[in-house]
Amino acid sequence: MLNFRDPWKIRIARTLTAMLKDAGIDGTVEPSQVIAELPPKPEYGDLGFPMFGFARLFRKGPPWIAQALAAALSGEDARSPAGEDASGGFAAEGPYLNVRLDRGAAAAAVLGAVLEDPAFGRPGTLAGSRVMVEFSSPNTNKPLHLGHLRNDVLGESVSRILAACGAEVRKVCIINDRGIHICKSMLAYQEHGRETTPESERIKSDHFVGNWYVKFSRDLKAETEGLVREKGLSAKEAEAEAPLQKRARQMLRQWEAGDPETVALWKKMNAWTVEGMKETYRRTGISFDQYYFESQTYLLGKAEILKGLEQGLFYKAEDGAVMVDLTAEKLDKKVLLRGDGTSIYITQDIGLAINRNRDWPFDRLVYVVGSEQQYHFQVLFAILKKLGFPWAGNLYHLSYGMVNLPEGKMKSREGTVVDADDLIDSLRDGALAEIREKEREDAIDDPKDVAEKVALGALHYYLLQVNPQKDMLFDPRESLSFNGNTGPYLQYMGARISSMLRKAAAPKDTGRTFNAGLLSGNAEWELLKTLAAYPEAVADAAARMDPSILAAYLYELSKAFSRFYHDCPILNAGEAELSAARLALSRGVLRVLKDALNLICVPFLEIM
């Protein structure tokens, strides 16, 4: 909540000080000492405060401490020496000072920092760090995928929500721009291709490079059963032999080689991957500062293990690669240079970590990056720590579970990912289909818009709403509900709330000057606390890197809202001084629903 707490905090430490010297003991107690909680119950109060802490200093039981406190707080004045005002009324309840705060003045301060300080929701808890985040980290051999759109999102509304706090933020995506799978659908195009394009196949120009992998990965399919009824091999051994997987391994060489036409190919066939997700991308309100490309990455980092070696934190085995021993970290021993000096994927990863550095000093660098790679990311940690970087020991895995859809899960090579365009595309024929049953198209000036943004809108929330360590099952036909916790139903609050700001006609100034006194009934006082807490749900969010936490903030706010347009009558309240006081209830809500919808990547919107 807003700063109800702090004035009250002070208040009571005072008092429990007076307390302790009237009774001859010495002490005293600081504010940071006692501690503020909510009630569970709304009947209980608005905030409460245990005795538990002070009781071997009181030497009494919490209760009489709770009772002795609020007969010595009864002949105070609310208004403390320093000034805060702690004013309200209270009652010892068993072992805890429950707390009704002056819902008057209580209004007055949230609804007068919701509409004029443009820093509300803003609290500035990482205010002068510099954070780097890395999300995303597409293959050149397919389209962006359903495992991307949880990536994307978590990565995009973490960097938004640590703005938020005052960091200054920088996104960043590797691509991953080399390997065999890359050669799997550059193989397939220059064999079957013909000259074909994206455009003389009129397809999207990332669908059609990953068309190409599928081809491969069929005819390998293929090619590997052959072997195993003719040979009696394994299905392991019979892929290993399978003419297609040899010819992909020799064009990987040609790559590595320089050679002219197959570098060429793969410029091509690459820039045709990355021009379609960065359209994905744009549609879907993703943006990076810088991208990093693997095939100008993959050899750093050999210098600072060799440097490792020569200062006795890595050694060589017998074979002639390089080892580090982190079985003092709880972890294994890990290869970080092959016997005959190539490198490896974490050695790139150690590598890449150094540069980031050197290109944008950071004080945390954050991967957004499957549950899978945890040991990965445990291992890259534990080794910068080794090589002595003093940012190492602020590295973070944001990891995050599989998403699948009922149907079951989603494999690239075998063509049955879940493709993020015609997801989308899915979700906005529903969304039109609804706006069209509604009979709404008349009332919206591009329904076809509406329907995008609706659609990104449920994509988002569902994908937000659970934490992100968490598997989850991706349901469109729910995800697209009016009804109950989806992103919708919460786009649906906000054009509602707009349209009755819209019927009520008055000046522009109508709402700032108002009775906040006024706004005393239980509906308007839960909204009002509800508000309040938006600054504290965006710190613990950031904090957490968590945006489920708002999303399920926003909830309560639209559900709060709902039982208060339900309640208390806004535009028809019988008195004018009540209606502007409720209308600028509403205006505040609108503006910290707009706020949040933006952190967690749902397009607002006036009308639906």
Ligand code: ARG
Given for the second form:
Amino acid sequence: MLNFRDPWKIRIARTLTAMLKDAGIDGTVEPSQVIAELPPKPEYGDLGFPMFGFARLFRKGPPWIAQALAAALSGEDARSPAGEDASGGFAAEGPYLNVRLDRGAAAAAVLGAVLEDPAFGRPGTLAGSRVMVEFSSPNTNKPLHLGHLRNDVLGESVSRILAACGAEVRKVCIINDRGIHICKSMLAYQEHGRETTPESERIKSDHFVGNWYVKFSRDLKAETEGLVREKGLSAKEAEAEAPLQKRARQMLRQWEAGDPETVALWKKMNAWTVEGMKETYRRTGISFDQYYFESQTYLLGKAEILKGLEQGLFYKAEDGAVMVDLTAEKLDKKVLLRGDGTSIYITQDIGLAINRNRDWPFDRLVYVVGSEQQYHFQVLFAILKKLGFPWAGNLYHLSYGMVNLPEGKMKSREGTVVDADDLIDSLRDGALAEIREKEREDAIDDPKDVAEKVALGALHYYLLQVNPQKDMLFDPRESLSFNGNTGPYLQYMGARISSMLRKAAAPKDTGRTFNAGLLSGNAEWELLKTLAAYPEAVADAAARMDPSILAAYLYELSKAFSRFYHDCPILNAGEAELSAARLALSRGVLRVLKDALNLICVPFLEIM
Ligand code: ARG
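Could I see the form predicted together with this ligand next, after the form predicted alone?
After this comes the whole thing, all chains and molecules, with the earlier chain placed first.
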């Protein structure tokens, strides 16, 4: 990994150790004990090393050590025996040793790596580890909504970032395709759908199914309100008493008993939903290595729970339900299997986790699921530990907050959730309008395709820019803005650099022939340092499973590039050699930009 700190840490540790020896003090300083900071002002240099930590060892004050260190450094070779280059100027400043890097040498090292090293931006911090990432995991009664869009891009991006750090990643999705909610859309369709199909109605197939779910919910609401009015029942009683509700439950029993007609209807409708969802995944660039279906896994958990009951890990309640007592783990008592033997949400999750580890033994399993399920996952992990699975400690709930739309904007018919497809359509229309307004239509081959990619860039960047744990508002207008901290702004920066490189039509081999030593101006230097920081940003985003770190990095990069672009003429630099060096720097920026955009699922555009 490219970084300027490590060679200096090694050099300082080596010199301090030699100083200790000269002073007759027993002890050594390891590179890991040397702390590197960024000086508060550029005038102090590029790196600052505080000496506080060595005061005890030397029995001297930090300023004394800094002075002595500077003196000792002047008398030795910048190259460590291992060959790292820690060159540059240095000076003691109070308790600090400040270092000014040799800009020419650093520029050559950074650009050389960015342009020539395929492993640049691929820190091997997770090499050899197997990580399974579960995300999206929809229910088959409704199409994907805005919340799924946050989930999807978080899961996809985290997977790409982990893989960039060397992990072997397997992306999985559990489709919750059984249960009472599924029977509701089935029931409404069976009653009122007659022979209609998504094709006959020209409706995207998952929306078609969702509409029947809406129909059921409305009818049920009318029924319960009637019961409240006429029989004076409470809302809860009325819901349980409503004939529609009873029939939905009856249908679930028929499904569980394998009634052929019910199963056939279920198969037909689920295929519609799943096909429609996959279309949305394709559209947004989301993919999975494996789909799990709850209908195929929900029986697995039962056996494990009964085993745990036999082993005395669980107990039976009066009504026959199997329960677990997690009060010692600071959690509650929890039902695992109902008294009538039917399974619930947690039952299938227990079976699913076990199954997944058998399918693909992992070092880590990450669940990207909303924060409202935090308790569920605490309980799930605690139960799997109780059952004694050695991998139970390696499960992680990547919890994310709610995403809402600003009041009054783009509400769906139900007034609460927004369909993913509708939202992307409207973003695409907004982007297309912008392209027309800027009169860019003629310059672009396929304006609709570009508009679609701008829409995805806007959406994904906006959603990932926020730390996953935080709730957020999605502002469609703001996300589409071409100015400021947005996806389209970064896409535009990529298109601008691409266009400049096309104009320069530089011969292919200039990559090796530029003189990096010419890139010594302040704006160039800041930009180079930002490029050099990329691998660490990737590693950091992976360690914290937080793509917002990369979004913030990209914004820094765009600011540093803007300043460079403003301060340093590139094509008209005057001298051909300077032009070539600045073009090489621009190529480096483009490479990192493209790479980072891909990690956060923002499409790159050559022209826009
Ligand atoms: N389908 C569930 C829901 O919509 C989310 C599933 C999360 N994953 C899991 N393994 N429990 O709430």
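Only a predicted model underlies this, so the values are computations on that prediction, with no experimental measurement involved. Think of the rigid core as the biggest set of C-alphas that the two forms share within 1.5 Å after superposition. Numbering follows the first chain given and starts at 1.
Asks: Once the core is superposed between the two forms, does Ile305 show a C-alpha displacement of at least 2 Å?
Replies: Yes; Ile305 is a residue whose C-alpha shifts (by 2 Å or more) between the two forms when the cores are overlaid.
Asks: Please say whether, between the two forms, the C-alpha of Val335 moves by 2 Å or more once the core is aligned.
Replies: Moves: yes, 2 Å or greater.
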